[in-house]
Amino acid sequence: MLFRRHEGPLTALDVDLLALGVAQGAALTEGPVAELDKALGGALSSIAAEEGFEGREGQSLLLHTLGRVTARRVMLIGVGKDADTDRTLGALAARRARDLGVQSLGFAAGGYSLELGVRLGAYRYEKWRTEGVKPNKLATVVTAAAGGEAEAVAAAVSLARDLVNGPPVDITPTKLAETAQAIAAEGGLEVRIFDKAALTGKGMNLLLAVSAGSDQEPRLIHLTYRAPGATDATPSVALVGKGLTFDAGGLNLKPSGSIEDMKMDMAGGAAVLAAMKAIAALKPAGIVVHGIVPSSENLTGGSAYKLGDVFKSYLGKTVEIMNTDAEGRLILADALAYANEQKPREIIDLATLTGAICVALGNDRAGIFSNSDAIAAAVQAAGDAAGEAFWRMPLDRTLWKQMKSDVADMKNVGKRWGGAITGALFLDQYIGTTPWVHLDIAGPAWAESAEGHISKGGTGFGVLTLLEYVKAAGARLA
């Protein structure tokens, strides 16, 4: 899509569709809506009253202008009470424009949020469809102000969505590694890929154990961004994402109804790779960023790891396997220990770790667990700026007694109650004293339907928050 700015009256804007956002409960007697309504002889306000248009999110009202203004059609779009109404407007308008088959779309508003909304709203994953595909004819978007970084950010979120939506036969650990190499080549990042032999040599036995039942070899991916002029004294942060490209549950096989969408179990890893793509394009100052993704499948082959097995982690701690479907924490444990070796000032991990977090917070909000109030506040502020919802959960160490093992340093799972907390406590064992945040994104990483700028399927959740966090980290940690 080509974005360009316009000047002059809205009545002269030459587009197929002119979209105007209306907040819930707002009057139609002022601003751009009133300007168009006057030019259309009061038709907008009259029809809105007849149709009960109140500005609720998702409501729309389409009017053919019949030559009374230059735009061929005008649409009122309800943006509800969303704090970021421009992003919601852009996303909803882009979807309607695509459905209507228009080639040009105009707005009275403009800027980063609007353009980001348009680009994210226009997203659809149709790579594998051969029938019923309606081409996107939208080629030109006209706004009142430039969108700044929106194109690079939207491209990153779309990459995360593509990776999560892709079939597991295609999106394998090897494919994630190849994606990382392409990101590095495009953005000038450093990249290291550890294959099975290298992981064996390093003693990353938890990652190797999870992957043992699959013919697909595991990978550990490490991308590094260094800000222009970075030195050894430049503060660094590590972003670690769970890259479980398909989770069958291992010998604790998931039942029907719980296994079908498990291609999305690498959403945390996809978010980290996508964030590194955007970071390379935006080049935030004063920071070094490590993007680390442990990746494997968790299947049921003859060599799959078993209940009662004990493995020594990369850090040296031993783990007794009590549930093979508590695998994400295992591959993250080795990756977090590796991340700590890079001596970052702070670590953030993202993972679709537990169903328990969805029970606690629903499907639209992610849980924050942290050993540091300062980094927890920084991530919460980044989420607020990004428009992604989080809620801080207690890292209740009194529950650790559930994880004690008779034969090893710890078990990989505790009791049913407090499962999201015990999962976070397991990861905490591999952090040491480094300020750390664990984001359990099991709910918002996947959506059953499109809403606002969120797409159906993989949402790309976490990418926007990571970018906001990294952009502020250089100054905050200096």
Ligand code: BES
Contents of the next structure:
Amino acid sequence: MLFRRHEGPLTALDVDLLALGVAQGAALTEGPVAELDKALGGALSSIAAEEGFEGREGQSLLLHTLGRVTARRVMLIGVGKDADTDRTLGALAARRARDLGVQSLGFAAGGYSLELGVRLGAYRYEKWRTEGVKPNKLATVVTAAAGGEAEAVAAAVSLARDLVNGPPVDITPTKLAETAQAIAAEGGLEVRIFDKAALTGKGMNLLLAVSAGSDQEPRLIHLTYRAPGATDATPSVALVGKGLTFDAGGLNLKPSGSIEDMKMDMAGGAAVLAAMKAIAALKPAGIVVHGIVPSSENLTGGSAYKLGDVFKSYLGKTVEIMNTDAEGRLILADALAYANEQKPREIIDLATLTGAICVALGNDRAGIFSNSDAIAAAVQAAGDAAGEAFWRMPLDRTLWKQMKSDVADMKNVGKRWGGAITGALFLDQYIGTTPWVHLDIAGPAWAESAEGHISKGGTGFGVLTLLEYVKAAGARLA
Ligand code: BES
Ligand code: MN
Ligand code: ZN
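Form predicted together with the named molecule structure, per the form predicted alone context:
Whole complex next, starting from this chain.
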């Protein structure tokens, strides 16, 4: 898709489809809508009234212009009363433009949010379809202002979506590591990959335990971005993402109804890899960023880890396994201890960690758990700027007693109630005193249907927030 800017009157815009956003309840008597309405002899406003068009999100009205203006069709698109109506407008228009098979799409509006919306709204995952694929004919998008970083950001979100949507037979730990290597080569990042032998040598026994029941080898991926001119004094942060490429639950096997979408259990890792790709392209100032992804399958093979097993973590604390389906916290524990060795000023992890967070917050919002009000506020602000929804949850240490083991330093599960909190408390054991945020993204990482800029399936949730956070981190931590 090629984006270019238009000058001159809207009525002379030479596109197949001109999309005009209408906020819910907004009058059609001003701005671009009024301009087009006048040129079309009042057709827009009278048909809108007849059809009951009132700008509700997703509502639309399509008119052929029959030569009265240069654009072949005009579409009013309801954008509701969202915070980011430009992003919604771009996404809804791009989806309709794809479905209509038009080649050029015009807007009265322009800028970053609009272009991001168009690019994310046009996203489809069609890699494995051999039949019925409708190629995207949309080649040219004309707007009123340049989109800045939208192309690089959308490419990153699309990568995260592709990785989450990809079948687990393809998206293995090895494949994630290869993806990281490609990102590093393309963007000039440092990369270290620890394979099974290296993980064994280092004693990353929790990551190894989770992967023991699988024929796919685990990997620990470590990408590093250094801002131009960075020195040893430049502040650094670590982004850590759960890269569980298929979560069958292990011997605590998940039942039908819970297991089908578990290819998405690497969404946190995908978000970290994608964010590192965008960071390499956008080169934020004054910051060093570590992107760390522990990756494994969780299966039931003959060497699978068992209930009652005890393992010594990379940090040294021991864990008694009481549920093999609480595997995310195990691979993250070793990765967080490794992240801490890089001496970052702050650590953020993203993980599809618990079903309990979906019970608490629904499917569109991620939970924030943190040992520091300052970093929690910074991540919440980044989420607000990114238009991704979060809610702070308590890191309630009084629940830790659930995790006490008779034989080891801790168990890997507590009781049912407060399950998202005890998951976070487990991770807290491996963080030490480093300011840290844990984002439980089990809900919003996956969508049952498309909505606004969100695509059905893998959403790429978290990438936009991580980018806002990293952009602000250099100045905040200086
Ligand atoms: N990957 C799952 C969590 C999950 C559930 C992600 C639904 C996305 C959608 C995680 O590994 C898991 O199985 N968690 C268990 C924890 C329990 C055993 C303490 C859960 O939520 O049931
Ligand atoms: Mn699990
Ligand atoms: Zn899992």
